[in-house]
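To begin, one chain is listed below as structure tokens, in the form predicted alone.
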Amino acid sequence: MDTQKSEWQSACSLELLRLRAQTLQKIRRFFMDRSVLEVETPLLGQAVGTDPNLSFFTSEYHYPPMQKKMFLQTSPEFAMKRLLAAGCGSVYQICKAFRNEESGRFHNPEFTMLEWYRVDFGLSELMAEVEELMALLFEHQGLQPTQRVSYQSLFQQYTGLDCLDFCYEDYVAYVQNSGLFDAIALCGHDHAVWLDFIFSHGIQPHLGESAFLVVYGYPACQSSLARINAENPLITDRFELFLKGVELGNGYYELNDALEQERRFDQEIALRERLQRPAAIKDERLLGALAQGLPDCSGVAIGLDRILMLLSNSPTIDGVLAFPVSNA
């Protein structure tokens, strides 16, 4: 009987309930504040993002005699960029996202995201703007000002090494020294996979301990849907929101450059078929209304689960879902 109680409850208490519910409220003010519309854009799609990092969940739409595969997004980013093409001007989403193979204390399959986009914002501007809320929605914490720090700066602090020249053997010693044996295997000879596994294991974990942290500067081998900065090349126009050593943010100048759009797509999309990954559908539609003109605009996703989990010091990520995975 016990066992089949605990199945049936909610993973979380009614208190951390509540707290959701409050701080949805707060972000819908915030941007209401801002007139900032307030959009839907579907969970169901006929194309997919084609990132090598992110698996997702596929599903059969059967209206007979059309039978088609179809996926569960992994983000809102293309329908509403879609949107923004069509002229709605800034606006934001709070929805569910879908990411396979993602289950751990940071993780859940389905979780929520908030995600906006800003018309004639600069990166400068989003970030200050995330500053914002964050300050809104963690006035009572007792934290330090937010600091902003480029991602070269701070790889070369915790590594010694350029994120931007990518030496094999220098990268092998760093991680022989720091006994990570396993990213030589892992990483092979490719830049961006060396740069994720060594920040997320010898730098992220030191992270905002007692205030926000902005990380910009992101290498252009990490980003495919951000603009080439103006001034270096080498970097793109990114930045990551971090507290406590936890991801909370992934922000960008957007890149409304069909060509060079479809031209990173198809990169990724040949990456996924030699990591055997499964086949991604570039989407077409983003295609097309980048080709009709994206308005320049900056924006960014946040995790509110990740954001609920440090508002209330839980543990894990179970510990503030109604019903996670394992129960759901």
Given for the second form:
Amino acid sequence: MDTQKSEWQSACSLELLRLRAQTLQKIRRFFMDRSVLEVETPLLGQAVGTDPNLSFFTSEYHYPPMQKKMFLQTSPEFAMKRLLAAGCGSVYQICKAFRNEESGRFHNPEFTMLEWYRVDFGLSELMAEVEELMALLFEHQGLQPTQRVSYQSLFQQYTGLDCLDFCYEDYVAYVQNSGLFDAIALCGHDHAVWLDFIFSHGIQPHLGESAFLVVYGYPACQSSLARINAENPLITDRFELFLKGVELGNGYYELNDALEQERRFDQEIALRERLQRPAAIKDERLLGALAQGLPDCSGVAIGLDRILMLLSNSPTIDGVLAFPVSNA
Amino acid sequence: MAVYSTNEFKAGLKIMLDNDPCSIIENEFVKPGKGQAFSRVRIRNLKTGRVIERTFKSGESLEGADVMDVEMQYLYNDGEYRHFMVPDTFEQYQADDKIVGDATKWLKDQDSCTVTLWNDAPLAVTPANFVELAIVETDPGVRGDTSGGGGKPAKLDTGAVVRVPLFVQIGEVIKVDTRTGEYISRVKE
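Please give the corresponding structure for the form predicted together with its partner chain, as opposed to the form predicted alone shown earlier.
What follows is the whole complex; the chain from before opens it.
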């Protein structure tokens, strides 16, 4: 009986529930002061992101005699872009996002995301705004000023490898010297997987020891919704945010070319098929919005549960959730 | 034997890796926001005791290993093999010193210990966390010294040598922590 009794309770302390509430308040004030509009978009949608590395949850919508497959959104991005194309101006949203097959110290399949889009912002202006928000949320944590570094120089610094030029022999030599032998069998000749492996095993754990680190200029093979950099076609206008080895957010200078977007969707849908992953339905409404015209904008998504983990020194995401998936 | 996916890897799960039975120590799900998911796993090879780190693509699977820990009583050493018995069933197992390993220096006849079986054959032997053994050899200590500072080596009836306080004498029985090899206390007869 005792286990049953404990199972209904939350493992998360009252203090953490309060910290979450305070953090949400600070965020809402931050955006109110900047006249960024808070919006809500559907969690249950008729289409879903095609990223082959993301798994989604599906559900059935019954309204007899109609029956329709629906998708829990892996991010509110597409719906928010439709609002942007309709002319709503800069917007933000705090919502749940759902990613199937993700569970671990830093992952719960249902998690809270803060996502915002700034019209007429370039990537660097958005990075500055992310830094300001983080400075506000972490004001009493004694962090050093945020640093920025390009993915390419970071990769060079930690591995001596060129992340933009895939020289298989050099990559193999690096993992052999650093004891990461499994990479050879796992990554094959797929440059993007090599980069994911080396970055997550050999670089990320060391990032942001005492200050936020913003990494920008990701290799083009890794980003489906960012724009290709105007000066260097090998990189995209994308950044990620790290603190204490934890990935906290991802930002783009948003792609606004409907044809290019559709080409990337089709590529990813084909790849999903090759990998025998469940079929995703391409968001025609997003493509319609892009064809109509997405304003020049940059957008970023931040994992709020991870922010709370770092604010409270919680070693696991379960520790900051009222009910993690294991007792949801 | 069952097959386990990386999503089922939990501390203590026994799996086969490179033809050796292994035990999962820790499994970390690693996934960049945009990118391939991995399982980074710390694994103990149960044959060699070595701990290694391996990475799998999320969703890969490994065959389970038929490994279990059984409480047994240590019976005797016949010179080549040590013999163990399951108290409930009287079933007996034998293991050579290569398998018994470091446990040899803590095993006294009739003591209970944990024998790890792989496909029903002993794979490793773990002594109880605390054992009580008699001192067979040590320098005479200084009477009245109860501080234990410094200490002296003492040989036990199983052959193990531990550091004991100066006041402990030959013939006395002491309690030792087998995980650290440290003296804990004297045992009053």
